[in-house]
Structure formats: C-alpha cells, structure tokens
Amino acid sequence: MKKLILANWKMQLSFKESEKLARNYQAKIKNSVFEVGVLPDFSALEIVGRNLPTKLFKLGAQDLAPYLKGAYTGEVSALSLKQLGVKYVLIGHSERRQEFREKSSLLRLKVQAALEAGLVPVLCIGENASQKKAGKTASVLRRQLEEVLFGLRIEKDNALVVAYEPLWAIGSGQALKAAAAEAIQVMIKGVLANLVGRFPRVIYGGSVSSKNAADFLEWPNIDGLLVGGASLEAAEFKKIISA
C-alpha cells in the first residue's frame, strides 16, 4: 500500500475559504507518490470534492455519527458521507476526546458505523504529557486500541487506518523525533496484529510540517502523516506530499 497523507482542515476555514483552498490545491498540486486525502468540515465536503481531482485526492470527513440512521438531531450519517464520495473518516481525534469528552464506547460505535457503510475509519490514539513522562505511552496506546477494536471484524488491511498523535505534540510545534515515532509505530502494529489479525497502515500526526515530513516518511513503519495547520496553505502542503 502507498503511504497515506491526510490534510485535516479542522474548523479553521469558512465555506468560501475551503472552496478557495481546494482550488489552490488543484492548481498547485499535480501529482504525488503518496495517497492523499483532504478532510474539510462537513459544510464544505461537497464543494471541496467537486474541486479536487479524484485520481489524486481522496475525500475525508472529520467525524461521523455512531449510528447509520435515526432521530439523532445534528449528527451526520456514514451513509450520507459515502454518498458524497468520502473514503476516510477521522474517529477519536484528541480534540474530540478532550473537548467533547468522547469515550471509547462511543468511538467503537463510530468505527462500526464507518465499516458498515464502507468507509475507512482513521482511529486516532495518543498519550498526554503526564502519561509520557510516567513511561505509560505503550500501555495507554494499547488500552485505547483494545477498548475500541477488540472483537471487531476488519476484513482487510486497508479497511482501517490508525493515526498515532501524541497529545503533547499537537499544535505545539514540537513533533516527536522520527526515530522515536518509528519505534512506537512498530509497537502499535504488533498490538494490531494480535488484536484484529491485520496489518493496517499506522500514520503519525502532531506538528507535522514541510520541515520534518521527509524525516518521518523515510522510516518503513511510518505509513504516512496526519497534517493539521500545515495543510492550510497549498504551497506548504505541496512540499509535504512531495517529500
């Protein structure tokens, strides 16, 4: 499988700004050796998808409802996302876990909904600064994976992506060293092999920029990147996916 680079625009752009950035991507980015996904907010999914060539860019969503259909005001179904052309969907991003208090039981339902609809869940995991300092990184990541994925049937390796994002690195400008990230990715893959019997891609996120992207991507077990703020400028993102 190709390495995967996902651009998470979060809630940083208006509808018009999202449309403009999509057009800038289209104008500036003509090819990449990587698989590339773009994740705008819900309101811009259709317009962004319309402005990006599908041969190069895959469409992604930043969240989804834990159920496929029903009286759930304000939620967005995986089935609707599928109809919009979405392939990837973030689940359990640290901002969802922290700001919206999302627990593993809810994330498990979201992963199930994504799988049932034929979307690829991108399950985000990561330790905070105090857990890292206490040497609990491995146990925290293993627990997060087990609580969400235990007993779930993953049909093939490319039906799931795991994104490792150390919480202390996100938006801090202090990314984990690439060699350390490689070691953690290896550990995660070992857990996944035992847990779901598959070898999905495990990508890294957390203060990724054009200055460090190539360092991460040269390691064999870092299967790609989840990019936040650096994806909000087409020229900067082009450098990352050209690394």
Given for the second form:
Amino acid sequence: MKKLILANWKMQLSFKESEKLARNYQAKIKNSVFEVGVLPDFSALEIVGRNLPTKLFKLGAQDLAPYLKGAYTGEVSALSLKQLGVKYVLIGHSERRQEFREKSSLLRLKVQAALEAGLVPVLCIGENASQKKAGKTASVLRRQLEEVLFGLRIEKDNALVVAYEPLWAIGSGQALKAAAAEAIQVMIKGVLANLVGRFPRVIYGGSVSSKNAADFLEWPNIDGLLVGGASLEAAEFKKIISA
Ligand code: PGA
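Given the form predicted alone, state the structure of the form predicted in complex with 2-phosphoglycolic acid (PGA).
Okay, now the whole complex, with that chain kicking things off.
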C-alpha cells in the first residue's frame, strides 16, 4: 500500500476559496509517489472534485452522519458522499471530539455508516497534553481504539485508516519527533491487529509542514500524514507530497 497524505482544509476556506485552491493544486501539482487525498468542507466537495484530476487526487470529507438516511436535520449521509466521489472520511477529529462533544459511541456509528456505504473511515485518535505528561498516551490511545472499533468487521487492511494526532501538536507548530511517532504507530498497529485482525495504515498528524514531512515519511510504520494548515497553500503542499 502506498503511503497516504491527506489535506484537511477544515473550515478555513469559503466555497470560492476552496475552488481557487483546488485550481492551484491542479496547476502546480503534477505527480506524487504517494496516494493523496483532499478534504474540503461539505459545500465544496463537488467543485473541488471537479477541479482535481482523479488519477492523482482522492476526495475526502471531514465528517459524516452516524446514519445513512432519515429525519436527521443538518446531517450529511455517507451515501451522498459516496455519490460525490468521496473515498476517505475523517471520523472523530479532535476538533469534533472537543468542540462538538463527539463521544466514542457516536464515532462507532459513524465508522459503521462509512463502512456500509463503502467509504474508508479515517479514525482520528490522540492524547492531550496532560495525558501525555501523566504517561497515559498508550492507554488513552488503546481505549479510543477499543471503544470505537471493538467487534467491528473490517474486510481488508485498506478499508480503514487510523490517524494519530497528539492534540497538543495540532496547529501548534510543535510536531512530535518522527522517531517518537514511529514508536507510537507501532504500538497502535499492535492494538489494531488484536482488535480487528487487520493492518490498516496508521498516519501521523499535527503540525506537519514541508520542513518535517520527509522525516516522518522515511519511517516504515508511519504510513502517511494528515496535514492541516500546511495544505492551505499549493506550493507548500506540493513540497510535502514530493518529500
Ligand atoms: P495541523 O492540523 O497540520 O494544522 O496541525 C492537523 C489536523 O488537525 O488534521
């Protein structure tokens, strides 16, 4: 499996700005040895998908509804995402866990909805600064994985991705050291092997930039990157996916 690099545009861009950035990606980025995914907000999925060559870029969403259909005002179904050409969908990004109080029970339903619709869930996990300080990183990550994935049937290794993002590293400019990330990814893979009997890709996120991307990507167990701020400029993102 190729390493996977995902651009998470969060809610940083308007519809028009997303369209413009997609055009800049298209103009500047011609190839990559990695699998690359672009995750605009819901409103821009279609226009971004239309502006990016599908051979090079996969489309991704930042969230989805926990159910496939029904009276759920304001939600977006995995079925619609699939029809829009989406392949990857973030689930349980720390901003959703914190700002919108999303709990494991809800995230589990979202993973199930994504799998049922044929999307690849990118389950985000990570410890906060005080958990890290207290030496609880491994137990926090294990619990986050178990609560969401226990008993779920994952058909094949590439039907799931896990994104490890230490909360204190997100948007802070302070990425985890690559060697430390590698050790944690190995631990996560061990948990996943027991839990779902698969070896999904485990990617790292948190203050990734063109300055550190290559350091992460040279490690065998860092299967890719989830990039926020540094994906908002085509030239910078190009450097990351050329790392
Ligand atoms: P960042 O965000 O690269 O801006 O730290 C990563 C993320 O939250 O996915």
